[in-house]
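Presented as structure tokens, the chain that follows is alone, the form predicted on its own.
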Amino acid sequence: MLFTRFLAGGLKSPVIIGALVVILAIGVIVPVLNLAVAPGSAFHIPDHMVPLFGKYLCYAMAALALDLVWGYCGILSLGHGAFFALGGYAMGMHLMREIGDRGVYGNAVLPDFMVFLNWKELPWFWHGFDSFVFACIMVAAAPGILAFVFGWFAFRSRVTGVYLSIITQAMTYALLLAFFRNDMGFGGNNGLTDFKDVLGFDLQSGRVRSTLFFLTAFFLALNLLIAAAIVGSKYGKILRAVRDAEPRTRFLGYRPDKIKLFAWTVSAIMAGVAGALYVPQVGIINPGEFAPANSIEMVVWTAVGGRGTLVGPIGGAILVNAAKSWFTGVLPEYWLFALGALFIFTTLYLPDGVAGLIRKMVGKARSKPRGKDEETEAPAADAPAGAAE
């Protein structure tokens, strides 16, 4: 009951309601156009496009998670890729356990890479991942615990600004180096791949791909609703106060470290869920997901879409990654230059992102210009009574 009332608080904005409707509609329309429309039709969506669109929605969820802390709390995280990757590894470990004896080496307990590296038994931290429920818990727990511990020390120490951004990037880079090691037990450089099925259903099946796409759209809508409820609550007002004037908020009796810690942990869990939905659709998870460049790209998506708007970063992630797919197919060697130019252009000329530009355009369209009759009558109304005589 309380959770339902909490979620209802996120439905106050027509923009949020419209975005929820659009996301859920996309979650239904894309599978229908893939499964129910004949391949020869102009409206048919090919099989390979469904997981690609699903990947875009996962990135949109990651951008939304970043916007919650950057746009509304002022925390510029350059390490959110770590939370995304941890959620992905948690789901990847379950999918590896689902393979069983169907792997290359036919070992029912050890994944192929462990057999290749002469591991004799399953590491303790792999136990439990044969259960889907346990894996789902770890999808939220792994990034959530890391974020809570990291934030507890960072925010209590009052680390802010560029210093906080640097240590978040150091965190994800440290995890990158750790997961690259073969003795860590996560597949080393190759990561986890060759997934067969989930809950007994073939991952290569068109129905499974469409179901995963719908679930991604559903969780994106749910995360948007949760974020909107948080931002629209009394806590959300305090969160913005911490962003705009943290010392003043502290002098008023609030604890900025606890306020930021809650938003930071929730944001990390959102990113972890995005990573968990990303892995079965893409088919692989490796240490490259921890790369600092991935976290920086999330910042670009959020900035282009419009930070502090919730809906803007979702659109920004989809637009930028769609452009990336097209650009890397035409001029792959110039994509990073184009991405850097896009970020510089956004910073200089679109500080509020695409969402801010749309808001300004709508505001101008709604403002009624003064006609000629109003302009000629206005001075007469201000003139003294005897002036007309």
Partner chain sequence: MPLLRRLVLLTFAALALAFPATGARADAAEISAIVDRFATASKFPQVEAVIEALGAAGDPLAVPALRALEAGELQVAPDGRVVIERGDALLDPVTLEAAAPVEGRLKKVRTKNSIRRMIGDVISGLTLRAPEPAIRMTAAETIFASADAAQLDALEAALAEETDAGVKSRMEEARAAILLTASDDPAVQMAAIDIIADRGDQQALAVLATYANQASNADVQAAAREGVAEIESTLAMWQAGQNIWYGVSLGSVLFLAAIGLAITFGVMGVINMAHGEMVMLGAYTTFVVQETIRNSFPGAFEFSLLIALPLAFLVSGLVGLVMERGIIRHLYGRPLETLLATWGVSLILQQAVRTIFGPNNREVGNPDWMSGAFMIGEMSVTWSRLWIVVFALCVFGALLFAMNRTPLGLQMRAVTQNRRMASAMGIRTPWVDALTFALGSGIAGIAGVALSQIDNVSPNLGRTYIIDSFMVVVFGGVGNLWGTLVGGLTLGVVNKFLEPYAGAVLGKILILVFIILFIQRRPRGLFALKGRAVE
Contents of the next structure:
Amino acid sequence: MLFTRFLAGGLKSPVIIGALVVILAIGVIVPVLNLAVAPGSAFHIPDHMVPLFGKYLCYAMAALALDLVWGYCGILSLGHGAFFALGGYAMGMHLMREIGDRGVYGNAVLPDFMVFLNWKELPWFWHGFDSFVFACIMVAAAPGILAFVFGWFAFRSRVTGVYLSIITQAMTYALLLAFFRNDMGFGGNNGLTDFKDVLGFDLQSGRVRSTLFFLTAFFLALNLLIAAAIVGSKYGKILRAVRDAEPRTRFLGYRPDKIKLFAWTVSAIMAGVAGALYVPQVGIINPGEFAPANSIEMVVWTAVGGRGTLVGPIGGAILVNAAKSWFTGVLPEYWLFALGALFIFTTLYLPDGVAGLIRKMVGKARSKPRGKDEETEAPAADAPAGAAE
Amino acid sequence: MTDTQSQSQSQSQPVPAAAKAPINPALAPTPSARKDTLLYLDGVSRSFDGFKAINELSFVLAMGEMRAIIGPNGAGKTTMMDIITGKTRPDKGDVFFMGDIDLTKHDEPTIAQMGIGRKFQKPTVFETQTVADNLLLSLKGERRGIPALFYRDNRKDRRTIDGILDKIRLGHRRDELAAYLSHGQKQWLEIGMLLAQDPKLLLVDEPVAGMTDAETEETARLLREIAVDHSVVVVEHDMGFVRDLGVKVTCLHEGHVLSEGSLDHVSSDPQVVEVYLGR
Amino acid sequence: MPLLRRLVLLTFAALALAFPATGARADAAEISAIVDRFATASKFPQVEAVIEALGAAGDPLAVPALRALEAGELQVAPDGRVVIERGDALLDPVTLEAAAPVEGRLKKVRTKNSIRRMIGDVISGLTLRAPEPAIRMTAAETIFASADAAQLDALEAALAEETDAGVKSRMEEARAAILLTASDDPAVQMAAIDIIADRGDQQALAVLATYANQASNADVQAAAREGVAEIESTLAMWQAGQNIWYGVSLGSVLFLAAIGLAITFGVMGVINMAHGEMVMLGAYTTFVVQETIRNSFPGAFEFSLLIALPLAFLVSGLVGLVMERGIIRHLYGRPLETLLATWGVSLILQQAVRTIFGPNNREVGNPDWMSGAFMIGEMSVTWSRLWIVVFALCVFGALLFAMNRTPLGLQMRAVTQNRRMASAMGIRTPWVDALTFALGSGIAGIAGVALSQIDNVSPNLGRTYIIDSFMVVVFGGVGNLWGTLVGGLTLGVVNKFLEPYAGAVLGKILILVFIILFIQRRPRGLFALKGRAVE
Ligand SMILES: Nc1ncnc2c1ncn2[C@@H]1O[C@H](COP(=O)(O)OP(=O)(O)OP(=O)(O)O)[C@@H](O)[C@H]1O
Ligand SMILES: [Mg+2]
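Please supply the corresponding structure for the form predicted in complex with its partner chain (the preceding block corresponds to the form predicted on its own).
Shown next: the complete complex, the earlier chain at its head.
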């Protein structure tokens, strides 16, 4: 089948294959160490760590999505948090519906916050979220449609570089303001929380937690495979051509706006899926997820890992967030200092991230016996979008 | 197509003879003359902030013809190409391709897909991709993104690419990144990309700038070869190169055709001598 | 309305202070005698009689006593003296000098609501002929609001003597208000309506609207309705004017916050995400300056802002210079990375300020000349906003001069338009970059001084303005000061006009959406640079 062949295209690089194996292995090992190993053992992973790791993997998925547009298309999105949050809200709305009459007010039709606001009936856009399938469709559709519309306008008018970044930031900021409003019908300030079940299974139970974790790992692997297939195809080459010399591609007959729009929308959907898996694991989604700072943090995960490498951002997200967990536990005061320094250090000294560094070291080690051809490392795709046009 | 081509070549003969008086309004092509032209510009003007970069420019290219354009810096040569390829919209005037396609109504990708290829004054190749991939991206055919997801390497395309690589003498650097090519090689790669597009009309802006004499000669040979089955417009300052091409020459000045005809005819035109060749 | 009330109170305060100076009237004793009758007035009708007597005496000297009565401060001593008890002090009710101490308990002269209303009317009647025009004006206003027919005679009398044109017209309006209800001659009423409608403010609207609902004569009623409509349209104009003013003042704040960003973006092509933090640093500099002044030179508080301005410019400018030399210079040609690195700086600056000054709002005071408000017609203008608008215009003028008339400005413009060419012509672009960045940051610093006057000074101050500043820059276009000015003012005014309809949040969302759509049409903003270099 066409699509399988397309996916198989993602398996060309050994690095990707290795990463897929590792991710899936983690997806299995963590739940096993949590459920099957006795709590006393040194290998036991405590209950609260499973959703924490799950959260990291969701962030990794968001960073991967960002890399697809930033690394390969030169679009530095400062608004991917919006897609992440929209996916999260779509899932959250379904989980709210599953609460049913077990809310504080015991209202079978309306979620608690609507009862609290004295609403009489369910707003139209909440209909359908009773169905898990519908919610899953919305997880992809909500961020996908937003990205499509936004990208269609932005790319068509040839907005690029920092302008585009700023506009994406404005987008997520506008959504932040909107979702804070109570009358939007998304729970306002408090967002959606107090979830009980998913598909009838208790969210607090160890098995559901483990299943969710495995699913997150699975989707991360799937997204990585899709991204690798996209990047490895001829389309991926066009994408990079657009990144490096957008005006030139036009004179070859390509429509850069359409080319970018596809990657952009796919990336937004990936971020949405990440958000959807994030919500049941952390148990809450609120407008804070739309905060511009969140989106920019995603960028640093990608940058630290190494943009344009797909695998790098996954590692970057996990690394940075593990560091964040450690800092906020031990030295909460200093986390922002560390994060700020990380931004500066990465951009100054690690333009290709950790992955770039590793690649360079491996390349050097290998190039010695082989001669000139290998030595010439891929030039950094410097400021592709800003410089063009 | 082929018979109209031969027809048009014979029709285009009278033009150089009349080109002695370039300002003569009777020379302006009439719409009926549009029929068998490949490229037809009439009364085209374009100004930037009041500065007239193109001023009542009229220019006709017959099917299958190769034409050299010369002219001092700022004469509007590049701007003319911008107008033809849809990058710049003229303020007024007609721009027709193949007799009846109004190019002012289309954007760059559409015009490129219709069969107008362009090499830029400043060579722009895709530096982070291999030489072969640069050609692959230029290969005539599908231009939409999603089908490209399912594109498969095939022997036919590979053979085309290899053929072009031979032609532009870059076969040995096939899998190297374009960034590592020398300036002249980048110029050639861009010409190769034009060939891969297989356009009806090639617009080549200063192909030999920065090349050694030997390379310049090679390029002239290459362009003559291309001109066998393509229409070509070449902009160049290098008079030796233009002579090597051995084709009809148009001299632009201040956005306007100053003189048109054989190179000897144009270079003996006192106006051309004054504004361009000097002394 | 509350404003008017405050004005009235203020005037009476002035009144109370004014009287001792003019107090040596021949009939002070006479007034004292009447006031002393309060001692024996144990029933309400008796109290009313005394008040009426004071009114009939027609001397403003009685006002302090009446005011004290209204405020419940008028007391009767066991020895029959009437005194004012204000705080711990006992005052003579007429001269307001300290009164002799009293043995035993004081007894309050009792009042009730109807009496208090009566007092108000009597006071206004008395003050109609006060020597100070401002006091007479207030009195006329009071009568206009009450439209009490009992005041008509006093008013007519005062009107006959009135020489001040402004006061006279107010009195005429007051008379019209009385006649409108008191008279039953339609011609008189019509004339009154004309006068009131011409006045055209909220009070006039209230008087006419009330009357329009109860008028007995159809013609007069129609005229009153017409008058109401007329006033409403006048008021709508004032409202629009007020909105424009709010918009302009918001716009000049946006301009101040954005102009530094626009300069650095225009010249260097980099977005400084730490720009908001430069503004914040300026605000905290103001705080530190005021703290120092409070602790060491309390007298200089009025000048605190003038001292803070250059200091804020230096502090933010220096931080900017260090940033440019330490970080941004190494990222030239990579605008997206610059954006990220400056974001890192912004995190560090924010956390540093939080660590040093604490996470909460810090108190920055307004000097006297920045406090308070005044009215232009129906528009209220606060001094702080006015000064910020003026300040923004000064900054704009100074920058315009700097860009167009100084060597640095010339070089900056050259670099903006064509960096490579400028560099080839021997302009030291790194030096220009460093100075530009310092200048942009310094201006952000002085914007912070201005913002400290109208906003909370907290570590998050910068965050609140950064996105708005971006929008101004995106909207106005870079490389042109006018773009930023027009962009800031437009967004400010549009914002304020949207607010009443859409609410503050929705208005802001609409503006963001509008800008996202706007750059479809003009991807490089209103005042874009032209030419090939920018492509
Ligand atoms: N987008 C633009 N904005 C402003 N001016 C332009 C623009 N495009 C072209 N011009 C002006 O039009 C004139 C013609 O330029 P053009 O590049 O066509 O000259 P040219 O003949 O190609 O010169 P050269 O031989 O130096 O390449 C120049 O003065 C140029 O500055
Ligand atoms: Mg040119």
